[in-house]
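For reference, the chain that follows is the form predicted alone, supplied as structure tokens.
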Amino acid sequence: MAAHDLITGQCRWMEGSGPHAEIVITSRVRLARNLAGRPFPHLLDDKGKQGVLAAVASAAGAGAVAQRYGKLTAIQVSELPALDRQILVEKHLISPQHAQPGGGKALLVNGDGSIGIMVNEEDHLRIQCLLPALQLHEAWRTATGVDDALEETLDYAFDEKHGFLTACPTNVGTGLRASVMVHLPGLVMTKQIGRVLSALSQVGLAVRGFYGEGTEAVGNLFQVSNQITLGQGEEEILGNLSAVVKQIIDQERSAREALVREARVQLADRVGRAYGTLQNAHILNSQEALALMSELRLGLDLKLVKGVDTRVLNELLVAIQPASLQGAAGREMQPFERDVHRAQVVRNRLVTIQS
């Protein structure tokens, strides 16, 4: 698999199937690891980073990883054009920090993007498993399996008292960051979202936007993740997050049921207007497109409209983003030209919807 295939292809998380897929878009588990005896990436020069990359790539190409999880292709992120790096961010395959200029950065990734290793991001390794719907434990099993296979060759920085050592103190311990991306239009429309988000912070969970830390929620999409990695075991972290997410799912379903019960006509009108705008608009900025797609997704889940696969909407979450739009078109665009092209892309993809 070449970098071009990953940049232009689709990812497994876009499938739109699995447990609670009508509310949970993705489940992600990420493990932060560093190599013993080497400075953290921010203290390494390019030669040092290349040494880390060589060690990780060698371990990933060894028998244990390949036999259990298939071949991981190495993509030299540092050598990609800025637009291609941003496309990988939009697909949730690398972080915004990893897309910043700098030598020695790479992504080791499988064919469908469900397994990835960011090399020389904030830590030497960020092992990630990204799956559709609510599959936190499945993602954990895969990520920790890759981690164990790598550790057969690599010597990690580990302290008996503190656990895995990381560049940021908030990751020390398990190095585990688990998150789910949830679609919560019901709680937003019924004005319960503030209460829910406040409660999450009180139980040690963080709520972030579409691209994680430092980003805002758009299109009623929220990322919920653990904040504590020290003093808790992996199963406890995953169990707590899963339990809270299931409560959020129940509350979102209740909010949707209330909307249908108390304001079905108004909701159907709102969904129909969003559907009509997406099918007919000739100018759409990204925020408006995501907001309208959120209402269409809600309408599909509530059977107020029909005829489109959820996968199409998941693919559009990426396809309408600035870098992906320009990459697919094969040229750079000014903001207004992107808005025009975005509307055209949406119209073309939704042409098969039948209400």
Contents of the next structure:
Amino acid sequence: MAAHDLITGQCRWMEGSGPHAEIVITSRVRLARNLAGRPFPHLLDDKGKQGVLAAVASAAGAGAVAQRYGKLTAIQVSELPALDRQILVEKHLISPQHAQPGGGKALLVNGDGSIGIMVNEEDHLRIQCLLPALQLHEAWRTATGVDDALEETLDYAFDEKHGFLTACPTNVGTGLRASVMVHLPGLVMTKQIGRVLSALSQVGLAVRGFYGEGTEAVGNLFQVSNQITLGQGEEEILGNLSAVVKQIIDQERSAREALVREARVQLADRVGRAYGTLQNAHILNSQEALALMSELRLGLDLKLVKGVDTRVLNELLVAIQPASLQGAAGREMQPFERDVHRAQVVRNRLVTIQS
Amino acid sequence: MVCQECKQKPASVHITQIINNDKTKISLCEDCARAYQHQLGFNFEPNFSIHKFLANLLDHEPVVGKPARASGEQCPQCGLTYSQFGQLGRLGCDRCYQVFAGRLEPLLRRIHGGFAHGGKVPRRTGGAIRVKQELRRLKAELQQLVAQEEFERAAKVRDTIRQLEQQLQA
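Okay, that is the form predicted alone; can I get the form predicted together with the partner chain now?
Next comes the full complex, and the chain you just saw is listed first.
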């Protein structure tokens, strides 16, 4: 598999099926790891980073990882054009930080993008498992399995007291960041979202937008993740997050039920208009597209409208992003041109799928 | 819609400001948004850095343990000095965690609420850590047994300690 296939192809997380898929878009577990005895990436020169990459690539190529998890392809992220790097961000395969210019950055990734290892991001390794719907424990099992397989040949930076040692003290200990992307239109429409989000910060969880740290919540998509990495065990961290996410799911579900019960016609009208606009608009900026797609997604769950697969909506979440639009078109575009092209992509996708 | 500022390029950045319930909407092109971001009090490209934030926290941390020879402290492995850590908010390598341990503790406690690792231990290399943990426990037990003059049991513990120590060296 070449970098090209990964950039144009679909990812496992877009499947859109699994436990609570009507509310939870993705579950992600990432483990921060460093090699013992070497400076962390921010103090390494290019040669040092190449050394790290060679060590990680050979560990990933060695029996254990390939045997259990399939072959990982190495992509030299630093050598990709900026647009392609940004597409990988839009697909959630690398972090925005990993797409920044600078040498020695790589991604080892499996065929469907569910397993990835970012090399020379903030830490030497960031092992990620990304799955559709609510599958935190499955994601953890895979990530920790890849971690164990790598550790058969790599010496990790670890000490008894601080656990896995990371460049930033906010990741030290387990190095575990677990996050769940939830779609909460019901809580937003019923104006309960503020209360729910502020409760989350009180139980040590962080809420972010669609693209993680420093991004805004658009399209009623929120990313909930653990803050604390030192002191608690992995199972405890995951258990906490799962329990809270299940509560959010319950609240969202009852908000949706209340909306249908009390304002069915208004809701059906709104969903129908959203669907109609998406199928017929010729200019769509990304904010509008995401807002309308959120309403369509809600309408599909509540059976107010039919004929669109969740998978299509997930694919569109990425396809309408600026870099993906320009990548698919094969040229750079000005913002207005992008809006026209975005509307066309959405129209085509929603028409061809319709029964 | 055209950018309100230059009135030439199309507006693609839309800002809604609410000040004392007064709502104003501003629409700018990318270039003008970048140019006026600080005046408008927002980040066009979010450049809030967790590292700077941590670095600011650090400056006010009381030092635990040995009194500061402060800024002179330097990691022998990667060369990072404590004051550089203060600027970067990031450690330089695994050794830094030992070198700056006393200074890190209050910071770690502030971030995480605790500062002792409670999770996974590496399977292969972590074996030694588990053995070391066991050794520490056995040595304490040995001292206690000797103090209680329970020499027979102490001898058994001593043998186990020797075994484990050999295992560690192997």
